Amino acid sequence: MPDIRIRDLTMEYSSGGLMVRPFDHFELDLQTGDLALLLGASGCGKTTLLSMLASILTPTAGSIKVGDTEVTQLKGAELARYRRETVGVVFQGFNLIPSLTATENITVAMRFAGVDKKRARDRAEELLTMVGLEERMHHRPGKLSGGQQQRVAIARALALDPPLIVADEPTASLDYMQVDGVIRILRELAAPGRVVVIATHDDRLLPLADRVVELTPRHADETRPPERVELAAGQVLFRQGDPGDLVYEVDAGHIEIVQELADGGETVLALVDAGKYFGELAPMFGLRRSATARAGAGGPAVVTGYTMRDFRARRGEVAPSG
């Protein structure tokens, strides 16, 4: 305990009246013992799925499975139960208590929970101690640095002990100095019996990840074939949302370029014609397709899909590959 199995993931949400859609069927499965990295361009949903993770956020459709738990369904008194005892969670700001000194951080979590006042305290000095702070125990948050703060989020985050831990960028605001032992720690915990997930843009976790997923991979240093689409009038290319690796050019006819309302509604945003493109923000920056592209309805349309590096090749951006 515990296996994660993520199946069918779909997640929809409202901003600034658009409808975003960070994940559309998304799977994936984690094994005990995994450090898991997710990877990605901000807005891609790292945090989202971290939240899913957690059971803070519920998905609009889709199978989150932690253990023999369906984390989808849990309700009520089991809801808080999976927080509290299955899942830890290591915020980027730390979210320590100001007026509380480190001892007091995880103490107040623990009793919280109900364990008694010795137990709380003997487990928050165990920890601290785990995490190299047996010196600062009853100093409070102003008087740590960075890095000593987030060892302390992380001991509390393990107070109760929960076989997931997820943790929303946790050395971005630490310096190379700082850094080192938190990735340590990090490291350790995931072993037998546990799952340690981790977004964040920090490749000096690379090295130490058992699973790195790419969220919003980029492709701008790709070079493959030329991909030419025949589109039926009204056919979507893409939708709102999706992964995108190519840049289109359009062949005949002309592209609709759409995006869609949280109401249900939408908007057209351009009407791309023969010999002009579209689309190379999301290869080119590892973003996900910011709106939706179809021929329009008059009639059909062709487009051919390139790779950033041949488009810009094309262009004479680049020197052409091989």
The other form holds:
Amino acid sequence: MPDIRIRDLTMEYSSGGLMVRPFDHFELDLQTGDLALLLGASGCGKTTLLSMLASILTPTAGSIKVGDTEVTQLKGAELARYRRETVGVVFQGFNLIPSLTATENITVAMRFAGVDKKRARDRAEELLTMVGLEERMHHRPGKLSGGQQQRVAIARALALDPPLIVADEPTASLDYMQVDGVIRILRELAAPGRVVVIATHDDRLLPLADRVVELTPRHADETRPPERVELAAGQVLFRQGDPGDLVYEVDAGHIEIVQELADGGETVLALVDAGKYFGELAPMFGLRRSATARAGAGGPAVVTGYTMRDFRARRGEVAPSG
Amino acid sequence: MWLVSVRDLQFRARRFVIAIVVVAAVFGIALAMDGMRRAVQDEAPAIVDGFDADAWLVAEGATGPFTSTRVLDASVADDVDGARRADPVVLSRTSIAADTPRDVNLVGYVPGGIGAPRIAEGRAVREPGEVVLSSGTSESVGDRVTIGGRRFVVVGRSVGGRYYFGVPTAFVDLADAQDIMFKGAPLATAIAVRGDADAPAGTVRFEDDAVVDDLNRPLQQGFSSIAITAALMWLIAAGIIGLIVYLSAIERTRDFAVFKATGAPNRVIVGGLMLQAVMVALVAAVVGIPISRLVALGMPAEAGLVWSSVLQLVLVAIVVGVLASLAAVRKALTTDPAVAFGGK
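Given the form predicted on its own above, what does the protein look like in the form predicted together with the partner chain?
Following is the full complex, with the preceding chain placed first.
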């Protein structure tokens, strides 16, 4: 059953006219039987990565291989078959069809794949029994608790016994009484022959994981010494979307702060002259860079990067950038 | 998949029931109007056939026996050579006196001659002062009634006999009709002829088909209006179904995204929506049939239920359903499966 290999993955999309790049040459390997947690703050790209694994979003560049299947190349009927038979998705907020009973929510997924009616019903009942809902098979989602709905959603994802399960915040809508059953089921799913990938904020899932993938940039090493960087005219210091770990002061020349637009253009946000600083928000809040910094076209520039601790220690000695 | 469509109809039952009732009313009105149109179209041949004449003679320059104001002398009937029988008739319009006068067609004929109606109740006219009334009038046999200012005794009721968009007819003695229309002058609007007769000088011969065409001529605008109104009814029905199914599709955007994200083929989603619209249209068509009977009670002509129209209604309902679902289908097909994840 498939191992997952992600190589050189880049994903860009437009948000409010600006280019957002949650993944830039990202790489990841997962092996059969793994339960992988994607951890990170909101907006770091967890759901985007799940969507790409499920072939719902297509990356801008790079490769995603599930077993022998190059997911990024799938089209038409092959794409539909991959979504049906290779990936089971547990959506945030359950996403059950409100007009269908628990059993029907599962049988519909199988009927799409051509499974006959009786086999589909038997399989749905088997799965609902497995997730402890044998008494709720004929209830609509509106008559089920959040935990019960999430278990139906998991059963639906398992309907065609897919080798890859992706789950988006599976515990986000549940209270602590309901989380236990869901966690137990997810752990049991990650067995040889299957990979389970879960995007979550929930630290309670950490002990379950075989792999933890941190998608939020780590805070810089606070003991790191200041870094002096000499830049030729127009040379880039950091790019929009890069992890941000240092605050920079301009020692000589000047730095252009520009934002990349979705249409390929760019807009200049600021010119930072010698004696001023820039780039403090990303290291302060653990964000990616929201703009690109480069030496001005007029000549070379020299900057020094400081950790947040060192920068705070220096505050008051330099004037803030305009 | 039909299960998803049926379950969604059940889930949003109240909304769909309202839509079905409204569309059924529209279908019912359209069906009743179609029945009325057919009934009106059948009136002219029926009244013309009722005379059992082989030909009609009218004054030169007249447009036809039922529509012309040109008259000829009743004695022309005596000059028709070769006819087995030739009788003068007066075909006109007058009214029955009441608080609100009621229009009637007036047929004056020679008792026992050409133009005598088939009797459903009572007997035929034998002498002046007697009248046979068609359906569409409230008088009973034995009642007294004033027609065109003259008093009559109702002696019978005819089988059919309505024309000009369901207007009822009074069959009277020729002399009474001449009295009402021509102050007693011995005139006629036409000579009805049996046998192969030549038209005497000063007259023109009409065959039955030409008489029917002439009788329907003033009604063509009415037929066109009915056809246009019926087409508008179908459009309204399609609009209502389309709106309801589209609203449902908007609410089900996330469902469609989930279907797509889980590999449902587009044909399943498209088929489901079309099936839903067709089901609404078909149920509305079935409910529309009894509604059309109620609507027909208020129609001027005797609009019967025409089964070919019902079949047409069912076919139209299917087409209307499919067309109505197109906007919803477009919505479903353009739904991004990423919506299932709550967006990018």
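If you're wondering where the values come from, they're calculated on a predicted model, not measured in any experiment. Positions refer to the first chain, counted from 1. Heads up, when I say rigid core I mean the largest set of C-alphas that superpose within 1.5 Å between the two forms.
Relative to the superposed rigid core, the position of the CA of Leu246 differs between the two forms by 2 Å or more. Met19: CA moves less than 2 Å between the two forms after rigid-core fitting.
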